[in-house]
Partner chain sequence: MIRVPTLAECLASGKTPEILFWVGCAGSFDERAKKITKAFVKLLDNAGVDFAVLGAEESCTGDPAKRSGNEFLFQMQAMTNIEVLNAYEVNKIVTTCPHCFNTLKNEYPELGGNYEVIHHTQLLRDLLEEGRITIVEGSFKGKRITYHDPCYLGRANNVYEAPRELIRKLDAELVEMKSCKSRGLCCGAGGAQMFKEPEKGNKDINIERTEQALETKPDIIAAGCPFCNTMLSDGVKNKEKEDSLPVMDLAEMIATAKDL
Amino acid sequence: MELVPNFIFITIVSVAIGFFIRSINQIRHNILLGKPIDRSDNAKARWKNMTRIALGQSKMVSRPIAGILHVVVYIGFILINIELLEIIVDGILGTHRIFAPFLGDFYNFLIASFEVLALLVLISVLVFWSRRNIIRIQRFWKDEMKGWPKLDADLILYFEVVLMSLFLTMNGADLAIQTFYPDASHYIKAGSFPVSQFLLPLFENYSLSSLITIERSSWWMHITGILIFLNYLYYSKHLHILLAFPNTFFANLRAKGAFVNNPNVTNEVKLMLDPNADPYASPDTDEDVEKFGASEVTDLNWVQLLNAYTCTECGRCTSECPANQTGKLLSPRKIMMDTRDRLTEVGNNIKSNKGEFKPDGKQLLGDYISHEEIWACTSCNACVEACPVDIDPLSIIMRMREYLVMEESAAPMDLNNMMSNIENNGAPWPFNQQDRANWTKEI
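Can I get the structure for only this chain, the form predicted in complex with the partner chain?
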């Protein structure tokens, strides 16, 4: 009988971790539906990027208020998770505060700092919530945020409030037992509670057994809450807490203005320009001809798909976007959200059809992202610059333009005129190339 809680605990933790691994595998599978792209170069610069941007949060603080609050929640999250280690060991062994005897005073220091952080996290989350729901900062209320994304964002904040409150209640009840019932077995005198000590008056007249009940249920709800949250990630924009790391590692390191040159086009152009070239020497003549650009998630590369899962819907990109600022339909955040939603849909489709995609009459371009959005972009890179986790919505937009022009010939008329001018005159306007140097006669 004694060991029943231990078994329950081990079962809950195993099931939660099992589900979590399944989700991670699904995400991995979906991301790998993308086309290959080599990002194995320059490992040193990549580690540096990741350390600076994901670990060091360097891009977050370009907006100081949100940035600093986010750093608080982030540090709180990481450090309080050290406590999780003890909770898990205690849960498995049926012990209580097992690290305390080993760490002595340092244990008290740790618990004290977790408490302070928990309080700071609570305050930050409160400010975050007000920014969304009272101040109603514009970027949180754009069209693409309606429905689930809005609820998701709030739910995450509520989750954090509940988890932090449970943590503090658990400590408070523990302190009450230690203070009012020093002889209670199992509850050793350990920890230092600078925040939850203020709960002490609340617990003054409680019996030992009610205090134990409060302490235990907080403990159980806290750990189950964390496990539920872990599994909630898969359905949420909150995945960034994990994916920000690989995402910044694999991000583009070249100058932002350097757009990718399509190597298949290079082969074709070389053939056209070199009359002596052997058309059969081209490596991909008998394989099925590569589609130009992207109209579906599977036409994008895996880094672009990783970007989509990493997006935390903060909207910094959209708020810096000149097209969005002037009322155009384009929102770079929506580009990322659409890509993710469609990718999830395609992934689920494949999963439920035994590893094969069953056509569902939809695709990313057209059914999720409209042509109007794609053509409104000025390729200014403001979205890329603004993204705190190095996501590149522009690269997706450019791939879609490539599809529209090269597969569908569906460019706006003005652009077609411009392109035929380049083709015929070597300039985007209808001037004669021979007149290019006329200005030299005017000096």
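Would you mind generating the form predicted on its own now that we have the form predicted in complex with the partner chain?
A single chain, with no partners or molecules, comes next.
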């Protein structure tokens, strides 16, 4: 019977990890639905970019209040969960604070550091919640944040409050046992508790059995909560906790504003400009090209789909977007959210149909992202520059524009007129080529 808790613990951890691995595999499958693209170049710069942005949070602190608080929560949550290693070992072996005898005074330092960080996380989360729900910062109340996105953001904050509170309660009950019942078996004197020591007055009249019940209950709920949180990530914007690292590694290292030319169009233009070329010759084209641009998630490349899953929904991109600021329909954050939602829908369609996509009468462009949104973009790259995890909404917008222009001829009238003028007159203006230099006569 003594091994029953150990067996239950191992079962819970195994099931949770199994579900987590299945979710990660589904995300990987969905991302790889995208077109291939080579991002293996310049490995040194990529490692540097990932270390600076994902690990170092360099772009987060561009807005000091939110940035510093996010760094506190990020570091605190990661470091506190180092104790998860000890919890797992204790759960498997049936021990209690197994690392304490091996680490000595350093163990006390670790526990003390974890407690201080837990308190800072609680304070930061309270500020984050207030910014969203009391101060009501505008970027958190855009149309795309209604419903599930708003609830998801709050649920994560509640999760963190519960987990940190359980951590401190577990330590407080443990300290009470060590203080009031020093001869209690299984509970060695270990750890330093600068925060949970203030809970001692709450526990001083409890019996040993009651304190053990509180400590064990908090221990079980803490580890179970972490495992639930781990599997909740698949459904949450907080998937960026994991994906920010590959996303920044595979990010576009080209200068902002440097667009990628379509090689098929480039070849055709070169042929047109070559005075020695046969005017009736057909340009060499890529035989793999099924269509120009993108109207569906499977037309995008896999890095763009990785971007969609990495989106933190922080809204910095939208708050910096000049089109959005002037009341246009475009929200770069919504572009990424819509791409992710459609990608998840397509992935589930393929999964439920045994690896084959059954047409559902919908596509990304038109059913999720409107033409009005696409043409509102000024292509200024403000959204790309603002993103704290190097997401590139503009690349998706430009691919959709390419589709509308080259596949549907559905550009706005002014743009169509300009392109017609270039084709007929060699310039964007509706003047005959012979009259283009007339303005110089007035000088």
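Residue numbers count along the first chain shown, from 1. Because the structure is predicted, anything quoted here is derived from the model rather than measured. In this text, rigid core is short for the largest set of C-alphas that superpose within 1.5 Å between two forms.
- After superposition on the rigid core, the Cα atom of Asn432 is displaced by 2 Å or more between the two forms.
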